[in-house]
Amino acid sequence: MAEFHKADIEKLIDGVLPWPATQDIIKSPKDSDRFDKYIEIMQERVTFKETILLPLTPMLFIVSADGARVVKCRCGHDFGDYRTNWKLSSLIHVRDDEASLGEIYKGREMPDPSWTQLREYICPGCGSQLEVEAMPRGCPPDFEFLPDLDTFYSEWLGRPLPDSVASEDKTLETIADWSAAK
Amino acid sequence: MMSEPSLKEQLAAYEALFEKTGHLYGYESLARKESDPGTYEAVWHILSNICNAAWSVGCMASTSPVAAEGGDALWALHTPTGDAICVSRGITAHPGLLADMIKNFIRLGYEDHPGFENGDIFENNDPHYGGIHTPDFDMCMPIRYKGKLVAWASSVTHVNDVGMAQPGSIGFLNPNVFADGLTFSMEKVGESDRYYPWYDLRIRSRTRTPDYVLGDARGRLAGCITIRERLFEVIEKYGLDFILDASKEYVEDSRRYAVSRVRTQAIPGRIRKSQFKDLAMKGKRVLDPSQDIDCLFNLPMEMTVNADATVKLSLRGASGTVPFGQNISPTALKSGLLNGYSHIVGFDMFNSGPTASWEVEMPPSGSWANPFEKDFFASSGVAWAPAVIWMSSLYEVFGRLFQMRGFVEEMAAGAATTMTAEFAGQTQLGMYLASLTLEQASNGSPARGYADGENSAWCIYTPNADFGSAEVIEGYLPIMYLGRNIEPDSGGYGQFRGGLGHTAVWMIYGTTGIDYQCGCAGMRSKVLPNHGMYGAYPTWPDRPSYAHDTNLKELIDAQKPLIHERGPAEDPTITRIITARQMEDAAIAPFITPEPLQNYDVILHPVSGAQSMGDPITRDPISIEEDLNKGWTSRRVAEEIHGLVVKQESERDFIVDVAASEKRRQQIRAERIAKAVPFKEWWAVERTKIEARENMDEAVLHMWRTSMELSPSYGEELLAFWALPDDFVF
């Protein structure tokens, strides 16, 4: 089994590893502490304490927070349970119309706004721009991924984590929440 | 003594063994691989070089411009089953088909009658009985050995003309199965390796290329007849005992494979990814009153991974048949998918072994997904194109999971897209000819988690990306080359872009008129991709360009500058340079242009970039100093989506201010906060906007409600999100 140094690993992800050694992490077998180095190297980039559990990209992770699982930006932006699709606590900018899908796409490069729309994710933290999705109106926004954490930690990696949670979408119970005080 | 049970029998046989044991055929063990290694390792190198032998050999034989400049073809060994075993390069979404293709044989009862004899030959291409669409000829031979069935050949090629109602083989206006041309249906079209007589005149009599289409098939038998003597060599050095067994635990290997690195590499959980692909037609040249329509297809992916770190992949809420050829029956989008799957996971021995450890749900009937239960005549006559944009969400939805667990080195964006050029007239050499160009096989790669993809060197449906010599497609065809440009700014917008596309410029030449076909065999023209990974700007349209009866000759003539690239979207060069009757420098793709072209005419056809990831604000500055200066992106993009300070010398030589532009980014955070509202606030007045359908093409609405029809938990999770009363309807 291939080790590869944190530093190098580092420079990986920042996309600065020269070539020759990064096709020398492609090609070895897989390095079986990667997943510790990574949550190592993310621990030391984000602004708070709590535990990263997993990072959902590489700029969300879902940290243990209080005995709670919740979904926080680089920035320490709190977004809630990790079960409920973060983009309902996000900031939103919607391109639906020429003049605002032309400030990014312009003359033959224009989509149909009466097809699509652009929406934007924005941290109302830090003001990265999250996630972009390109969608009709009418879709949901995609809740791109619900880990079965407890199933990760215990049966994968062999270490389970002390509590667990059901694994289930909450997304609508607050979608409910919000309708009824409507 | 008792006899060898027949093949349907052993098929069903492993069947039961493997959802017995979980192991294919039973094997919870690798006898031959734990006890010789090495042989194992040699053999298994062998029995590929010897398919990619037969590519090599097929496609010289086949003499056709797809096969011979393209390599538009594949060749494959099965067990005596069906199950790939090893897999030629090519077109890789086919060995799954192929497989398919020989089971359907075996339990159709072919061993009793017809017989599977050395030298028989059988094809399909019939997308009833699991073929793709008519153009893809399968096509397989039993390999007998002392008169024992031991494997099995394949192979596809892909025709450039099958007879549909449209000339060529990207069928996208056939209205129906009838215009989908000349099927061979499950049949066995030859013995002795010689196809029978009437094989040859049915090709003739029905198809416009038939020497190019019977090239191709002579390709396939000399491909398939390389694989069985070569094979017969094999055994002869290692025994058919040994190449009996490691046949079998080589596809079992892979499954291990491909379930160890999902475990190893991936986490549980559920995943979910929309995707929308368009299909604009109204007011366009259509083959049927029914087709003057607009068509949007909902493709969404839901992918379970299971605890056992198998995968389980779902199409609920995907939207209805279609009129034209875009729709596609589950056997062959399962196939599609082992294409994507084995290069996102399963790559190390690419064969069926992959996809026992993944189930597909049966898509919802009546859908383009499964069209045939509902709609048997629904065409297949370019299956492949809402398949392959499903499959593009694939790699970014392993992409994700690897970054989660630290492989950013494994990562990838989401794919290109598949746009067509095809001809069909008078070439220069006066004959009939209806023919693909190459350029779609050779797009950008996906944005990587650590760096760009790489430019015009990727295509999904093949891993030996290439778009073919220009000089030699001039050959074959009546244009002329007067460009070939990497295309700025063809890869989205983020951290890391996509490889960037190319846009071919052909001048129409030596011919007395001749249709091009603006194909969609997996392209959007009016729709965005959904892909903004990590915040990043999904790449553009495809959108085409051309002029007819122009005015190039005088230009010419005279010597005055022509027309070598597309130019700013803004200032398209075809405007500035070219004046003809017709023009279109942003066309709705796919078309067939109205009236066939003519000398002089001009084409300007792109082939797309691939996906970015991340925010394009945290783009490194010197990366995209570098794409300034080499032209691969604008000022305009560096400046206004980047946010980088930018200073110009010369027309080549940009200079980035990072200290100005590090300020920069930062009051585009804070201008960003200020512009965006609150989700909730969002919503509220979003599912108003729904309930009215505001601004909603007739289309999307069309698309709605076939997906929430054929879907009802899909249609209730809908109504739920935007609160929406139950028996709204779009």
Given for the second form:
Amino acid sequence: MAEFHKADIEKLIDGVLPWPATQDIIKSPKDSDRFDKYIEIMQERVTFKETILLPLTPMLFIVSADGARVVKCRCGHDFGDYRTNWKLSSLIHVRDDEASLGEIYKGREMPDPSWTQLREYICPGCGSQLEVEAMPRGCPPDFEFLPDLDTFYSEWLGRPLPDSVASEDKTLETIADWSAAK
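Output the form predicted on its own next; the form predicted together with the partner chain has already been displayed.
We keep it simple here and write out only the one chain, dropping partners and molecules.
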């Protein structure tokens, strides 16, 4: 099994690794500490001290914070429990008319605004655009990824996390709490 240096993994993340070296990494069996190298690189790039458990995107991470598992932006903004769709705690810019969609799409490329919304999810902490999704009107935000961290750490990495948390979608419970608070 090939062992790749942390510097090469960092170049791969940044998109500056030469193509032959990138192909070598892609084609080779994964080195046993690749995930740890990746986490170490990402931990060095964030402003917060909480331990990254799993990167969701280049800007979003599931971290261990005071005994809880939460989603944080690279800037440190806390989106709450990782089992609740982080998009509900973001700023959302919705493009749903010809004028706003026309800033992105030209001519026949533009989706029908009576059917489609373009939602831009923005971090309230740093203003970074975290994601964009095109959705039919009335559809809830897409919750793309709810990992089973306990299984990943215990069965794939061979080192269980110190606490156990049920991997279940808490989004509807969060919304119900909002409506009960009124």
